[in-house]
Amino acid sequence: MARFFFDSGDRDLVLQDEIGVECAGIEEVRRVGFEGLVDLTRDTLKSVDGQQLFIEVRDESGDKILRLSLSLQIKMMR
């Protein structure tokens, strides 16, 4: 198995996974990354419109491989 590393943020801000995640293929990387993803919309979306949150996958080389992301926009209906 590699060893993937899941660089998350938003607009203004990266964190940088330095621990990564053992994954058997791509398809286990983008259900980690979606996971991920979640985690982080729960903990840190904010009625903001605009924002934008993210998850970039590296693989050991330091080679980013996936990218997921997440936007709110919110538009008056009247």
The other form holds:
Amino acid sequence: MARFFFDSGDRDLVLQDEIGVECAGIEEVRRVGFEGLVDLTRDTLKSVDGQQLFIEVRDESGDKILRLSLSLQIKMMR
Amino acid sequence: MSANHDLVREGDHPVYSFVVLDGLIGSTKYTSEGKRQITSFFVAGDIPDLHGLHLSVMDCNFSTLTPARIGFMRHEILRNICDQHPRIANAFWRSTLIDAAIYREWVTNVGRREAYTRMAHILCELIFRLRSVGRIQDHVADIPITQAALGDALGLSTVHVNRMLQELRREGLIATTGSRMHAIDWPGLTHAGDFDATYLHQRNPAA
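Alternate state requested, the form predicted together with the partner chain (shown: the form predicted alone):
Next comes the full complex, and the chain you just saw is listed first.
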């Protein structure tokens, strides 16, 4: 098990994860990150075209190892 | 007793109820997929499974969420005490009614409040309850609960739990050092948590 840090945010604000989460491997990091992105979306997604939300994962030595992101497109069709 | 120890399990037919002497206990339920929901917290002085006196099959689990000290009391003896001392029977009844009020608040919290409010609310409840049983002074509590357990109590992922704690720190409402949590701005935290202690029905409100 190693500790990973899941920074999260949108274009305005990135919140650094100072606590971290213990994960057994990259598959778990990915699952944990995805669950975080789902919660982040439910919580902070606004009806703003082009808004992007992301989770960026660092390992204990500070190296970035994974990024999950989601962006919203709103297009008028007529 | 260490953390994450099941004291009573769903389906058990207990002949004892237990009283919390120290530490934090959670009532928990599992979905068929194995996801855990913590449905309530219990602190020192609480008797979480009093309903076992009247309902023979346990419909949830009770687990330690932090290291805890527990006392067990035989149902037979509790029944005799209740028969002989109606005031104690009334106190037990009142205690289970307050438990139900807490469950109602938690349904509202998990179902309808935003994650940030939800987190602030649960911290307010914990601090308020620990204060009212004299376990903490001011608004500083040592709560060695894991982020995963907080997530299970709030219906949030661990990553989002971390984010919400970070946001509360950033807003200057709490400060944390290890498992020690200080509500540095108690009125601010209660406001952020949409917290009104009425549902806890304390006779001598401490906060």
